[in-house]
Amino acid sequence: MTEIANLYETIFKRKSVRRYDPNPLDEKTLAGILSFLNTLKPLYGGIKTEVKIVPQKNVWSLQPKAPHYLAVFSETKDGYLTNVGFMMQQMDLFLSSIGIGACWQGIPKLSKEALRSSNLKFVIVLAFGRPAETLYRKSISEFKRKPIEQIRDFAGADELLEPARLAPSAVNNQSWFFTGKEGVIHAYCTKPKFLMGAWIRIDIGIALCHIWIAAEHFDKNVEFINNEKVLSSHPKGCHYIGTLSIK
């Protein structure tokens, strides 16, 4: 519970670090990162990953380098990217509580070497290392975010969702919408535009990470299920995503 509630609190300021110093971790922090890595607890059993730490040299991108990055690969079953999203972000926000800087990069791509190192798909990076900026938010006024009101229609779960209206996303999209009532949280995500589709699954992934650590953190009980009848009424321009039920 320790660590959930180190996690709990730092979806309060984290925020997406694009500067870093350029030196590598030492090999005791990389080990304490390859340590959690095998406690990331999937939104959905049965989809078979791997995520591997790739130095800089076999990473090419545009955006702002990192000493180090954790690449992820993943069989393609249905719900693999919203999988992969809830996953990571577990990640991001241990790396934030130990003093480590973390991005997610979808734009980047793998040296073939690196691709070689898993017979899965690669999905996408966390690319990470010490900051060369400000770590944390000073407060929550400094997340650029829609309000509450926008991305649920109903009320009595705003402890949950709250986290969720914080989760980071893709051009800072936040392309998620929840309906529901006490106990049941339906989640969904905005109908995807331009090249946004994978990353739009991702990032509803996230938020779902952010609701399931915020229901640890007031001792619930989480269970993912997805309801068919639910499917035939999702709200206009929506895909339905899946069903959180809390008790």
Ligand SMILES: Cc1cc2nc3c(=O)[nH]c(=O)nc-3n(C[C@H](O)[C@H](O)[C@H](O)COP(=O)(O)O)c2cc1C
Given for the second form:
Amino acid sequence: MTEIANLYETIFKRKSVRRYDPNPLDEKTLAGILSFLNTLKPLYGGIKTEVKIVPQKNVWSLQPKAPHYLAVFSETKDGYLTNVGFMMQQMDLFLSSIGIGACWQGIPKLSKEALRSSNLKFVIVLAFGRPAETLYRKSISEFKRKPIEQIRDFAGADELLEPARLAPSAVNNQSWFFTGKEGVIHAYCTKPKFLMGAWIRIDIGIALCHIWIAAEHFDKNVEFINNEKVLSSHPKGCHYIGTLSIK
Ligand SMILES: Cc1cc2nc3c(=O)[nH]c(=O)nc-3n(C[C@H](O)[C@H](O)[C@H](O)COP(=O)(O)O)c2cc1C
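I have the form predicted on its own already, so could you send the form predicted together with this ligand?
Following is the full complex, with the preceding chain placed first.
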């Protein structure tokens, strides 16, 4: 199976894994993860990012421990948080597809040593390791998500929007909304609430990643463009992120 097919299938069964086998992964598996890092597609060109595999001792967290963390660093240009969400969701799906548990974690802090390993701004970690709980959901009904009618106001693009609906988000906030017509999807996030600003922008990047993977799966070409000047109005309470042109 091709990589995209694997990632697409994983969208419909993945879940956050929070309990891990404490033993580190073997070198071969870690090398495979490092090599997949080099293939991550950015949403926006021109934003420098770095991802490092960091051991547990360099991560301060009150949450259940994982043997490894992917620490994500980025330049802080416009759209960098959404770009991080888009890129690292490819990794979340990849890890799940090869039998490794993972969980986005917005709360942990890095040790000074780990922070010094990059000149870029530390954004977030993805915890990962061998799962000590079930890795997959058995059916879509196990996803706790809003119905599709609550995240879009038009019909005809559900083969791409259903994968977005199932995307993970911080505290399962699902703060995304889509408008559009055939071949065009305008993506919005809800206006950030207290302390949720950064996470909401990462979340919409994650949902856009699922749309992109679904489009690739259906042999469609997606271009991500800014149509803000063309759009006369936006849905109430929503912040425009960008437009997907799908051919
Ligand atoms: C940006 C972001 C930050 C998150 N932070 C945490 C976290 O700090 N701790 C945690 O246990 N889960 C965290 N999560 C996981 C979400 O709680 C989880 O994705 C959501 O509840 C949906 O569940 P699912 O991933 O199992 O489908 C985070 C997810 C995202 C996208």
